[in-house]
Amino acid sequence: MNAPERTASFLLDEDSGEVKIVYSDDTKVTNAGTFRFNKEDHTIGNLFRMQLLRDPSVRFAGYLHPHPLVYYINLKIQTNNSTVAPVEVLSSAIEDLANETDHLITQFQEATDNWKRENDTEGQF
């Protein structure tokens, strides 16, 4: 059959030395760089882009997913000045997203526990 392997979209090819993230400085624009995220798609690209645009030190953040059968995204980041590197703002964005996720999990668990307590449905599920 003329189709790619199903696992090709989410498993790194360790035999060929494929890594998850590759960073390269931009040669044309100052304070900018491009991250290539292998085996990722619009889900993570849009999440990072939105979080990066919340940061006041980020001038530009955008991503490109070239084709549905190509399993990587390119995330381009440009900062406002040379004191903050694109690697630093991405690291900060990832940390902020992890904190938001922890907060959501905690709030969900508290709301679920309150609902169970109020409706006395412990053990019915």
Contents of the next structure:
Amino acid sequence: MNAPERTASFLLDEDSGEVKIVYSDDTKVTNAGTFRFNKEDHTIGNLFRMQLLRDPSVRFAGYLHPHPLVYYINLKIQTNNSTVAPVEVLSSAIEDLANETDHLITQFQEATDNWKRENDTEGQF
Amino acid sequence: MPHQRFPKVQILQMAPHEMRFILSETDTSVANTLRRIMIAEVPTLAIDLVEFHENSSVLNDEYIAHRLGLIPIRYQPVDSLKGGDCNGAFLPHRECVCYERCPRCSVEFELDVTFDDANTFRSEEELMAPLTITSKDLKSNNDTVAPAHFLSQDEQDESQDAGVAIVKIGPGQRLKLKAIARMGIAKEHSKWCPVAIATYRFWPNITINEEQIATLSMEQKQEIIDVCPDRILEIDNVTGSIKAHDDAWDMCTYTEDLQEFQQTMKKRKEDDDFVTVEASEDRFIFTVESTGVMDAEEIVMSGLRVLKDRLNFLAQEVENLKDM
Ligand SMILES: [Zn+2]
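Coords for the form predicted in complex with the partner chain, given the form predicted alone:
All chains and molecules follow, beginning with the one already shown.
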């Protein structure tokens, strides 16, 4: 009776007006803010953090997944000057990752095709 | 896109049920994301709803429903020998526009086994022995979808079993049900997990300090080689020095002994190590083993596509944030 919804970990609760990302500016630190990603976990959290840290205009990037049964992450970003907003660096980090994934898809496809050509696997695939 | 990486993939070994490959020129966060997605977010089919019409077996309805859920359900596209990616071929049932269910979002299986009917076709010695109902008794309403029993036809031919055992029934007993398979992900229930194994390990960077090695006697070199339990080192017959075995990257697991032991050989404490083994930060050896629902390569590919879709979705959401 008090069991959580089976979908609670991955499906946005749109009935209660849950949105994917909520942003709030940091009240004490300049050029900083926290993104709350609903229904995300370490999979995306650590990926974004590491990609953000490759950007020289990012001073701080860290994420927090409060508890395995809490289905959101907080990603905190601070940039090193006021001309670049946290949302800008996040946006370019995601773009880089999307391009990397695209590249990976082609690489993987080519690698498997080549492997099949080189290793006679007639009938196996 | 100033900070994009261009990772490389090299296949080591590939079979329908298992594959190994090297992912390089990227970092752990990408490797781990891929691993986590293959385990928890690649969509597959699994039985999710069961209607019991008659169950006079010894197991209760819920028990049987649970067992049915765990049977790997394979989607094999027309004209393909592959266990394919069902993502795209089917819709998640929550996204489908149909009222309850339709062929776009679900597959129906019928099962009806009566002991007394089946018993008449059995051989003399088997007569009256308990009858095992297996996944083979599930009749699908979709030609491209069936329970995965064996990895290959060969394996099936050699096997004594008919499929995945569900329940045993005796005289007078019957099991009749309709099972509905839907597409889902392992975040909801692990029955949707396509992998038995999805791991990566770090490529070992083995560095040999030739200058230091040259100060050792042949016996001492042999001692260093012998102390490594994985035997990743060997004598280089040409130079008389130590070299890493050609397959050292694959054999290498535990290097603490090697690390500890060589300290005792140093003339001075501050001397450099003879051999160092470090985990690479940008090269990973992946192993992916399928449960049978889809081919290993399809799992990786599907995982990458799931990641791509997620990133596109999040990019859009971040764009929307900018406009606010
Ligand atoms: Zn439907």
